[in-house]
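Just one chain follows, in the form predicted on its own, and it is written as structure tokens.
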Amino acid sequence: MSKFSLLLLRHGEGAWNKENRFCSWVDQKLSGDGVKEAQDCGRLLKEQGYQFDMVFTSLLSRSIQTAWVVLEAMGQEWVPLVKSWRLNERHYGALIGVNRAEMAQKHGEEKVKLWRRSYDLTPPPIEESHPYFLEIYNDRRYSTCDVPIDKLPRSESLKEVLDRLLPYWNSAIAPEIRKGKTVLISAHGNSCRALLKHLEGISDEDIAKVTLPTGVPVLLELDEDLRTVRPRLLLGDQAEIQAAIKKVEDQGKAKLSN
């Protein structure tokens, strides 16, 4: 019997979601269209009646971002936003910034999918020498994280990142959950998956095809114990859903030559 109810997001569309790169924790902001997305997002909350008391995000802009537009859209400006680096994308490692398609060719489309979608690969590291490391952490964010800069990852695979947000997920978020609160989670891909395969208890095999578009909200309805006592739902025009799935699985699959 359902006691409780969450809903998960995926933030909107970023700058590099459509340049299709692996971009992690390098910090993005919406594109035009997933500025559009969270609108939609929000709009649909409202017409279906939802009413916030939290929203738990990354430290990353786009998610943080995703949240602003999405509680703006819904009337819900004053809604308490709480950040965490627990709630991050997974870490790529030395594949960030990496275009996926291009990456597909050299490398072949499996070998990708295994980077992307297993449980328990993890990328090679970041370098010191990657483009992006001193951005990453030189930013002044990641100072004030529960463990020190040099205690963050440099790469995770699926299980590491549900590794870091589970004690978050019990410590802070279902907490607020239990007290009866309706909770919006504004995250990433990843990370998102990660508490499916916890709160669902998908197999380590199937969540490999478990694929979540951007912007679309998921609803997970929990019995006491916090787990989901239906399959999850994804709110909005099934359809345009379908498709948008399918857009992110291609996001692995080599280019055609003209």
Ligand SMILES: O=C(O)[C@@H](COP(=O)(O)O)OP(=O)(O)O
Contents of the next structure:
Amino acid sequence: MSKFSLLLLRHGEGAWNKENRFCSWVDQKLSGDGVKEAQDCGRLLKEQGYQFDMVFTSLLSRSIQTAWVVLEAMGQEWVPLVKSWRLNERHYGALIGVNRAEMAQKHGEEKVKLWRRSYDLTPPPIEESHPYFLEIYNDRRYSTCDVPIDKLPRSESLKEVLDRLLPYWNSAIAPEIRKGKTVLISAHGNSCRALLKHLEGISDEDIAKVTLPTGVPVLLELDEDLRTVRPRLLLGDQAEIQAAIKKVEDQGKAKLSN
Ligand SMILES: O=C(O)[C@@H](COP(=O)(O)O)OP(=O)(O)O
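Having seen the form predicted on its own, could you give me the form predicted in complex with the ligand?
And the full complex, kicking off with our chain again.
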């Protein structure tokens, strides 16, 4: 029986989502379309009567900005917002900044799919010579974390994302849900996929088939052990959602159909 509800949200479209580049730990704001997606998401949640008690975000601006816009559209700006690097997007290591379509032309679409969606494949680590290394590791936000900067990831598989996210889920988020609070997690494609894998008990193979579109709230109904009791529900127009999922999948094609 369902005891708790949880809303998961991949942020609205960011500037590098539009450019089809791996964004990962590079801090990017929402694109104009991304702001609109977040506004639409907030309006839909308001219409459906959601009242949040707490919002959890990553330390990346696109997830924080999404939470702000959603709460504003709902008239719930006062709701407490808690941020942690543990909800950050998967660290794509040396792939950060690379265009997916160009990568597919060079290495083949299957290889790109493997990099993006397999559970335990870790990309090569980001080196100090990488154009975005200093921008990431000199950023003051990462001096506020519960691990020292030199212990933060330099690259991650989805499995490693789950390994760093799970302690935070267990110690910070789950207790609030158990208290009966209605929680929104505004995070990223892969940090949400990692959490979904855990909550829905998805196998290592099947998680490769899960893709989340930007700006679409995912409703999870949980039992008292905080495991899902029915399939996730992506809220909104189902045909539009399927088209948006396909668009994300197609980002790994050698040429974008558009
Ligand atoms: O890092 C990125 O570019 C995307 C995910 O990329 P894919 O795994 O879909 O390639 O993350 P997000 O936009 O959710 O922050």
